[in-house]
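One chain comes next, on its own, written out as structure tokens in the form predicted on its own.
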Amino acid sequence: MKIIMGGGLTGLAASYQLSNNSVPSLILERGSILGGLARTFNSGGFRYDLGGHRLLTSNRWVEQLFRELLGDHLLEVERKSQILLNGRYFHYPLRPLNAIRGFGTATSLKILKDFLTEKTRGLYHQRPNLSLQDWVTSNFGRSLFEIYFRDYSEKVWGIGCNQISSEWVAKRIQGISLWKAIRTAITRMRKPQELTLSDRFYYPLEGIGELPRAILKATPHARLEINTEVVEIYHSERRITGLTVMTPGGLRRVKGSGYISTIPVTTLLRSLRPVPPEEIMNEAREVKYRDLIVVVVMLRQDRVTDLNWLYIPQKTVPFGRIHEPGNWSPIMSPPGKTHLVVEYFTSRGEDLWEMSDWALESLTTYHLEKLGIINSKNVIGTETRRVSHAYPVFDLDYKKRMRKITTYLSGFHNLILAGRTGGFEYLNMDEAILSGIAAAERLVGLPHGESTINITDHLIPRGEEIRL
């Protein structure tokens, strides 16, 4: 028996290989909802996901998967995003006529100038981007980064841009430049492994929560255990030798023969019996993830927006990105109603976090109105959903202390850790499925005593590139 800590996308890819490969597993899920971020909720007919996630994959392997475990649930949604700055809306990716239009003529040319400058500089002296603040400034130029860059990131991560490192941002919005958006809006040109770019994705009818359900109903040798959190994992001689979990039942102890941890990696180092020694945990407390607020907004009308997304950037607006379901899938939403899912990003411990249910609620529909998204006098309903753990933190110094972490846990023979919580890594969702399938492949198939840790590697080939 494998025993997989964790029933997010990650977990519960592992779980669907060991199955392919007749091998049993007990996912252990902390919630009472398979999914971890990909859970759909429902509030009296209003479907909403924990913020707009959607599918998105270079892979073939991958994109059959979705069809094969989704059928004609399996949507293909038109993407259209915009960024709402200042009282303007911008498309996003950038359009440059719809940016000079919104900004003005001398505000663009600043813009083109700073980046012409940055794009100069750089052919006579190439320096090194170590942080956000370098790749976006490197990329698209100072004023780019001042407008737009700089507020929104500092509102997700919480740090500063010079804080938060590059290699998050360059793979977040990959194939993205200013340079890019020019050509594109003269050539309406894409290059397919532009994912970040898509004009199109695919999304499951009944919501995001659909495909882990999916995957479960695939998986026959998998028993799944909900409310059931690991409170200690025992080690000895170099291999895990069992878990204490905490049931509604009470405390009871789980052995198999390998383990996968979808978890928080600092969750699982503080589990470990033996402790692990001082060194490690100082740097276990380093490693920081950042917390999601998710405020629904029920409304009395067909459509507020035409949009997939929304993004907030201002500072004085507390909320950062706004998605609103029913132009995601028809049936997101009661018939001739709507609502807006409303992200907030924090952390445990400030102002925003330790706000009641009903002052977020609060303060979103002021906010909204106050933007003249919505009408107050159409609210009929409000909700709210926390999410500790939601992403990992990137910042300058998290490479250096994940691989004393990692170093540690290499240790243990019979241990994997994998996906975006586990393997502290930035994966999209095709990304995640992927590192739980490699995860339950080198779990059953390495020699006895090889290191199996922080699998994000592809091991099914990435074949052609789709444009999805």
Ligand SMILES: Cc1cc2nc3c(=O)[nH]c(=O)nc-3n(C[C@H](O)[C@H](O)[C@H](O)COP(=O)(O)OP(=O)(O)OC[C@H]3O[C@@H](n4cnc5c(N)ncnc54)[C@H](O)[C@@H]3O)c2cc1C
The other form holds:
Amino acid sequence: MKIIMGGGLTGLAASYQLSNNSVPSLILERGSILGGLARTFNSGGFRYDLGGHRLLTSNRWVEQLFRELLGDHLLEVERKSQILLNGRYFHYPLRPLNAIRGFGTATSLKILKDFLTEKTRGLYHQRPNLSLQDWVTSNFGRSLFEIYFRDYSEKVWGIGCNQISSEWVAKRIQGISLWKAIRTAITRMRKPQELTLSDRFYYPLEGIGELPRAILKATPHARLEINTEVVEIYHSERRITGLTVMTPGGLRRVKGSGYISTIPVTTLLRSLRPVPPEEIMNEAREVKYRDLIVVVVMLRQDRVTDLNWLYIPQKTVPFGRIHEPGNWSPIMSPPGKTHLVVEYFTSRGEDLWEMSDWALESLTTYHLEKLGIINSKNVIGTETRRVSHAYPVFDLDYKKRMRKITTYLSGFHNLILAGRTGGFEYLNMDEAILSGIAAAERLVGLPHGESTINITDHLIPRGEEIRL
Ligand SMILES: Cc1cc2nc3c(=O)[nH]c(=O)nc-3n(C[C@H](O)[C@H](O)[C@H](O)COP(=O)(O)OP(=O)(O)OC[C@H]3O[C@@H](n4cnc5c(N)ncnc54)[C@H](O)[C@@H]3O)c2cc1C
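What would you give as the form predicted in complex with the ligand, now that the form predicted on its own is on the page?
Every chain and every other molecule in the complex is listed next, the one we just looked at coming first.
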């Protein structure tokens, strides 16, 4: 029996692939429902994800899996998002022509001038792009960094852009330059009907939580235990020998022949018995995840926007992003009603995290009304959910730290770390699924090259966009 710690998409995908190889697995999930970050809640007919989760992949195998698992519940949704900058709405990702119109000629020329200055400077003086600030400034110029990238990034991460590793942003906006964006804008003017992968996405009819449920259904050799938290992990002679789990019925021992961990790497390290060397625990104490609060505002009106997402970098507004689930799938809200899901990026212990649900809900309604997005008279309900370990924080030293930690953990022969939370990697759902599949194949010792999937079998490129 293989043991999988964590019932998010990575853990479920690992279990799915073990099952495909006729290997039984036991998934231990702390929460009361499966899916981890990819869960959907239903509050009196108002369904919502923990921040809208669109399905997007450039991998053929994963796309086919989505189709097989979700069938006619896999909706294709046209993407329409905006960003509110200095009181004006812009397309998101930024489109050059729309930006010129919105910023005005003077600011647009300044953006272009700063961009050219950076490019010219780059010809003579190559600086290392260590931080997000370095990377964005050298690729897009100082003005675009300040107007478009800085405030939103700092809201998400809670630290200055000069403290965020450039690796995160380089991955998110890979292969993009201002020139390419301008070229794309011109091509689009010529062929407006052509949609790229970033113009549309897939979404399950009943919300993203339908995906983990569908994976479990297609996994006959798996057993899922919810409300089961891994609290201690025993090891001896470089092997994991068993776990203690906390369940509603009390503590219990669990034993398997191989283990996949998708739980936060910090939790894993703290649970090991004997405890890891002090040097490793010191590194672990510096590994940070960013948490998230979602506040749902239910309204007695048909729709508030026609958008998938609205991004709000402005620092005087405490939340960063809003989505309206009814624009993702028609059954997400009851007929004649709608709801907004408002995301606060925060960390345990910060003022926002410590606020009561009631205070957060009042704060949300107040700011939504102040921004002119809702009329508070239409609010018929609110709900708050706190999500821990939502984002791995890539500060400037994370790589060095994680290298030490993973080197230590790779010494355990029957333990594999996988996924976004478990592997401390900034993965989207398709990548989390692939990570779970790869972990399962390593655990059963499938020789390299005998995988049933081709991880590099890419579809068309994701499309070019300037986004965070
Ligand atoms: C706000 C937000 C929006 C996102 N939007 C998108 C999007 O639009 N598209 C996209 O592709 N991706 C998106 N993602 C990323 C996506 O959510 C992840 O890639 C994916 O869900 C990661 O799955 P995972 O299994 O690796 O991690 P998780 O989902 O974190 O799973 C880990 C699981 O371990 C469990 N666990 C933790 N500790 C213990 C313990 N001690 N014992 C037992 N169980 C434990 C947790 O409860 C959880 O279920 C988004 C993420 C966030 C935060």
